[in-house]
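Consider the single chain below, provided in structure tokens and representing the form predicted on its own.
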Amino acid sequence: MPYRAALAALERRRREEIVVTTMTSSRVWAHVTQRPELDLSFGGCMGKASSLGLGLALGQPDRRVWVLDGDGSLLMNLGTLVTIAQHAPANLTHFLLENGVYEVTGGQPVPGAGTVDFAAMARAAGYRAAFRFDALDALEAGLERALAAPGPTFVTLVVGPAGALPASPGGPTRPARSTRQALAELRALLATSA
């Protein structure tokens, strides 16, 4: 399925939940965001996103979390699996945009491209529950009973690559934060929400 109109599907879907993406997944989802000061960037950090939206789903328990993570980036980290599951956060759901490459470096395939299945790996880390979607009309019907089912949940959307995307969305008026602005910026959001 097309990696925009997978995230795009999410967006639609998306109410109050704090979304970590990394690499790809973060240049693609600032063009689909309507809740960007809920957004966390986890860029030039490859495989650890998980571990992030990890600490945010047990610190942030009331809160939905939704980790954006990349094929390529989920092999630099698999260990982020058993201890997702470990620590069972029903809080979190653990997106993995499967494309078959590291895109970001140049496109050159992962590991196990196509073969591998992240969604079985994840199950048998013992996340409470694994779902994986390859066309975008499944993804819209299963979307909502992924999403329903307690956490820690684990859905492998698979996508073709991103490709090239047009200039920063929001033009100068939406200027990148960096991560460390991104996370005092939510963490005045969430005092004032609580």
Given for the second form:
Amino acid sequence: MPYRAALAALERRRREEIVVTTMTSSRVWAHVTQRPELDLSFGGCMGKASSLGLGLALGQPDRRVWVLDGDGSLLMNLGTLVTIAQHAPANLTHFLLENGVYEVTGGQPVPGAGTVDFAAMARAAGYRAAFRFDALDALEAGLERALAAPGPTFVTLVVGPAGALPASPGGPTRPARSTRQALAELRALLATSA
Amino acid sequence: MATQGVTAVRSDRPGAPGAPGAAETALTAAGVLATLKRCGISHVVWLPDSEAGFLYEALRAAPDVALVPVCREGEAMAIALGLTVAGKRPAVVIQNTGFFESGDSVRGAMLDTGFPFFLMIGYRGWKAGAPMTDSAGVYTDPVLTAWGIRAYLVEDDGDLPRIEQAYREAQDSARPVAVLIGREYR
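For comparison with the form predicted on its own, would you give the structure of this protein in the form predicted in complex with the partner chain?
Below: every chain and molecule of the assembly, starting with the one above.
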């Protein structure tokens, strides 16, 4: 399914969730987000977006956290599936944008592209629920059920490469922020809303 | 930049292990846990090792400090970052070998983010008063110095104030600061 359309389907169902993005998902999410103050783009150490999301979920158990991971990223930190499952935060949904390639480096295939079943791995690691959607209509039909499941939940979204996007994100206007700024602003926001 | 090698804070006080006239002393789990509580530590993100393994039972039994085991040390820095952004006060407890493995996470989740981080690093290879032959120990001080991470050696309960010192420095500098645990599990 189209990468951007898949993320737009998520955004339409988003309420107060913190959304952690990384690599290509950061670039695409900037075009669909309506709540940039609750977004964290985290590409500083590839593979660790889900670990950051776990820390947020454990520290803010009353707030839902979404992680928009990539397959290349997850492959760098597969142990995270077991770590997350062990701590079992009910407020964490771990999305995987599976496009089969390292898109930021030119589209080279990731190891195991097209053969690895990440949702099955997550289920075997101990996630409470795991889903896999490879078409937009199936995602639209099944996403509410996936989001309603007690976490940790794993949701594979089989997508094509994001490709080129318009230069300007289409979401609410907001000055570009560094990861450092975004982290500090989110910390302040969470402190005031506690 | 606050850079200081481990050698500057080695246990040179009278009675420390390896010091002239040293008595048999110990770093106790109760002492470490009480110190962490005084610092307000809420979560211990860790992967057990030979130097910090003795803390496990005490941490597991502590109702007000959550234990967060990880599969690989590099996860710990990003988890600690998330906890910090969420308003918690984590400590990261790993071995020096895992610290080496975690380089990109130390950089991307700690040094680049501008938050305070407190690390307790098992000092594999360190033995008071003996030449260091294990490369894990040999490279610890140079790597910490290269990252600009101050570190304090903790070998027995007499060194516990160094834990609080390191924690305060992390808070004041909004950077990672470490203690090196020079106590082998027996």
